[in-house]
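Just the one chain here, the form predicted on its own, laid out as structure tokens.
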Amino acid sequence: MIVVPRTDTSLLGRWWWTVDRWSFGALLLLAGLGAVMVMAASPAVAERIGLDSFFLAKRHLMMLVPATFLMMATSLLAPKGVRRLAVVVFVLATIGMVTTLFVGDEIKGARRWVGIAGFSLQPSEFIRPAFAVVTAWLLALQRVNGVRWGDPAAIGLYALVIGLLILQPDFGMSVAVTGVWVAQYFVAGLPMILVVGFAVAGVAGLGLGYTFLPHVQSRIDRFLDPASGDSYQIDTALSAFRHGGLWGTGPGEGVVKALLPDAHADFIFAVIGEEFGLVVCLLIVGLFAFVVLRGLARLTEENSLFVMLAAAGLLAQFGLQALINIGVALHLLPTKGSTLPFISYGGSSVLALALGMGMLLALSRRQPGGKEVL
């Protein structure tokens, strides 16, 4: 157990007794679980691809590393330290978002990784924490400080965001930074009238969406109506969930990461289904809970604006991602090419998400006056 003595004012010692330290422990829970999960998940997909057999564990297992390091570095960070932090990342992540559509790697008819010795990087996952944090920035600095450009360069951040996703194209990227940007929005005192107008605009671009985009018309076909279409993922998804039942067939002892070819990443919740069965998969989504409440929790006490409407747009991408992968799993959703946080294989996906989550561990601590911050 780790003892730091309440008289130590060197940058750990400060940072341990004012960093939300039960929310770093589930996360670092959720990464521990997710290593186990994909060393359960990838080595059928490895075979099925012609790799070594714990290729793609291995490569986890090395991102983990310095994923725990840049989320416990950013936690380290004061609220001014994470906005100037944002403000580069968005930067540098919306230059890499142009690069892709010139010289990225198409995957499945969509251009979002860019290759870097040897990885595979895609910047929508830097951009969308950024963002976060950006928007909340612009948003108080019209409300706290008068300023009357914050909320059309807020706005205008959003236009230039969902172009670049839609160029791509991630439509469900689209729709998801959409629901956090107007959640922030809500949060920060949305006119009623504007409230109806997103409203609106949102029923409208996916009626767009599907009228313009095939493939997001073929998810929404198929979500609707299986028949219509192949569903050959969802429905050995859900056999999977069936299989394990309440405590499942065993590690390394299910069938369905030899037939899904993204088990060990969008659907890497049906092949703990099925090996771990109900009663982890029940502690997994309680994590999860877990941390998006407590953060909550902790901003019923916060007093800066800034840090509430951060921390509220981090802990919305966080829970709206795991809550997606798994709604789609259980066919509760249509299906959406996303990770879920901390638990499936990622390169970018882990590192973006440790950069989030060390975001809102710095936002969160305990500040000491709980004056304003811009």
Given for the second form:
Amino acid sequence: MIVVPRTDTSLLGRWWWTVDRWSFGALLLLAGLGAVMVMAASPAVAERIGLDSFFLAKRHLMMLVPATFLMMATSLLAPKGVRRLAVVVFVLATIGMVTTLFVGDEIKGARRWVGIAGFSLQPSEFIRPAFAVVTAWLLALQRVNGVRWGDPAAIGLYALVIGLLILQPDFGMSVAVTGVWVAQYFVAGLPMILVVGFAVAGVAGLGLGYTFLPHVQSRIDRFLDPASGDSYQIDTALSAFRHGGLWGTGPGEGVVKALLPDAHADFIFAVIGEEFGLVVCLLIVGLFAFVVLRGLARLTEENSLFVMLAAAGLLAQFGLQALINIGVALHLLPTKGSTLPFISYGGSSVLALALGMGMLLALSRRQPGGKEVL
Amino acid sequence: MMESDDLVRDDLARSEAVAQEARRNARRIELVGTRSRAVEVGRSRLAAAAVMFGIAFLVIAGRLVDITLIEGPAEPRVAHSVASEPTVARADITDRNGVILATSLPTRSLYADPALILDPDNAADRLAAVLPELDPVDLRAKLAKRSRFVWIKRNLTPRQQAAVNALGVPGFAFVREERRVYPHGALTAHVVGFTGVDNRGLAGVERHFDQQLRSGPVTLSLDIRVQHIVRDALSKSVATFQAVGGSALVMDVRTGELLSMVSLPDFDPHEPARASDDQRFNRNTLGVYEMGSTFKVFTAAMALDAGVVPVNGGYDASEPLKVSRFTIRDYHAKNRWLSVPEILLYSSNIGAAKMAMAVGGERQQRFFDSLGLTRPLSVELSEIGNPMTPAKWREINVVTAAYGHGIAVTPLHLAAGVAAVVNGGELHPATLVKHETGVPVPGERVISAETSSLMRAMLRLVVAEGTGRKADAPGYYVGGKTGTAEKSVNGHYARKALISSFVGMFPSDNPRYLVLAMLDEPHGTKETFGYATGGWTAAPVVGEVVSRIGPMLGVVPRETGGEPEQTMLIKVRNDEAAH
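What would the structure be for the form predicted together with its partner chain, given that what you showed me was the form predicted on its own?
Every chain and every other molecule in the complex is listed next, the one we just looked at coming first.
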């Protein structure tokens, strides 16, 4: 490894000595594993949709380079810089989401994407990390600076974001955003009675989605009773894990990737299970758990409420996304289109992830002298 | 003074500044206090969140281990998982003695992945060489497709599979499937039914028990030995009399169980698509016919049970009966007064009509209802015919129904009804499922045991001395009733197109089994002097079946010569009345 002298006070030198190198390393390792997995899984998908075998794999690798730079660059920021960046990204992404409603390309029945310079971006991906940081700021303002409009503003912005997501419609991401937002409120000291209240509201929200959104209904029905409808994807995914066993069939030797429509994205974990086996699957789950739990543990030593809330929000987002994706592949949760962070082929969503994790690394850096942020 | 004023003002200003400073400090301290309190809460909440995440990750890891290493083949496997054991998803159907009527065999089906095939034309030709039933032109087109999956042939034999593998052509692969096999073929085709290519039951018991067969085997009431005998006798008769079809069944009169049910023509259940509609048609349960004189059994039972006429009573049948614009005649006209047994013996339409008129339409309708003749059967098949009954039960309908016209039912309706009349008076729903000993048989009383006993005796008389003589089997004391009805074609009765039937039971004094045979459009032969009636065509089938299945079913034949006591009694009364 590069040896950076402790006395190096350049920007990079300070960064090296203050950043959480273990988490950073774990994220890089995940991205590296992801590159291998996408190489293994995507050719089958690319060939099926009539693309060059390694078209998707190349795109993914090409996207990883700017993503790594983005993550490192963001992680250089001071907490104040993170806050400002988040506000800017939040505003831009909100504008983007409003735009998708009018000019977005409709793909699979939802308007989520907007084309920019040949790339199709999903603004809602970028709003998630930004929204987590902005929420943290507002909650901290109310609690630390005695500002009275902090909580109302946080609730108002939440309503705005959820409203835009429902209009697309993107039920899955609404659930994810709500989960993170509630987690932040929870850390910010939400009274227990309201915690229970939110749990009830969550169940009610699922119920409403079940009642009024037919595709949500069919997915939940199929989860509860696989015989009620087409459970082809989940059956195939489960058989992949069994087929893979402890050590897997070996890279490229799997067969389910030819059968699963989203083998390179939503169901990449099944491909990993088949080709690389239980051991590598457990390693990946371990890496996710390591990043989340280590991050949360380090936050308990934090003195700034803003940093605590923002980082917790970003970690919850990262952890929930991983849990949901893996949970679906293992039939612990109803089918929901979501990617496995840094592992799945994701295109522009990798950039959003890198932004979020860069912010996390920036926030979790050791602040010299424990300087107050707000 | 001025100075001191200034001083005072200075002091005031200073003290105000101090107070302000103090307030600011207090505010700061308060803020620091709230801040540290908020951070403290945050710390404990973070710990709780970490615990929840930890649990969630542990659950995921546990589930991974569970799926990969522990969970067995209980979950459905995709055909591609090579390690899976050959499991069969659809259970067997057996007869009452455990003989397999339908079972599932694991087979392999051949598909191709055209993307892996280097030279489609060559591959098609080589494949057609080992599977000559495939069309090479069609194959070439399939293998040249731009897809990743095309079916080539379902259900290959192991030999065919080995031959395809031996070709060594890449791109061909097999899917593990199962195929339904019916070891007895056409013999049980109408009862057992068949499944589609995806192994879903499409007809017969296969369809009715589609769900149940996924969890366990089904034991039918059929006895394959009896089924064989019945089909043998019936098909000989159909051939002899050049009938367009026929049906026959054997029922246990005490339980309603069907030991045999045959409909001709039949079909190979392995290839139902090649069979015609007529072949697939189950005459026993789906076909509804005007059954003719066999209905006189019901008429007599009804009249005796209602007490409108004693068994030694009778009616004048010397002249044709006029009802509204119709004239009712007798086929074997005696042109005299006939006793009740004689009405059955000579199958008198006039007598039966008068009996029914004496009972009345309302009671007749209720009686038919109680015998289940007016509603669809509840037997375990999907091919169930709807009986056709008069929309309005007028006098003419009462009269014609008395001798089985103007009301159409399935042969199985007739069998279940007659079984109830002779078994002591209880109707047991016809069933194809084996009755477990010790379980009470569902049943409803329709006539008294006494009437039932009289009916048995009279039906014996029909075979001993009347129109049904050819149904007799030595030692088995067969009793029964003939039926001959003209088929209704385009709203008119066709003189030459008959439904000839015979419903019999044995032994008459204590019946165990009912045998019904029906021929569709039989033609008379030289041996029958041109007659194609039930007594000449269907009755011999019943006689043959009884003499062959009797020993098998444990019914002991008795010495011939003497008639059972009750029959003798009736006979005497009958003779008395005649003179």
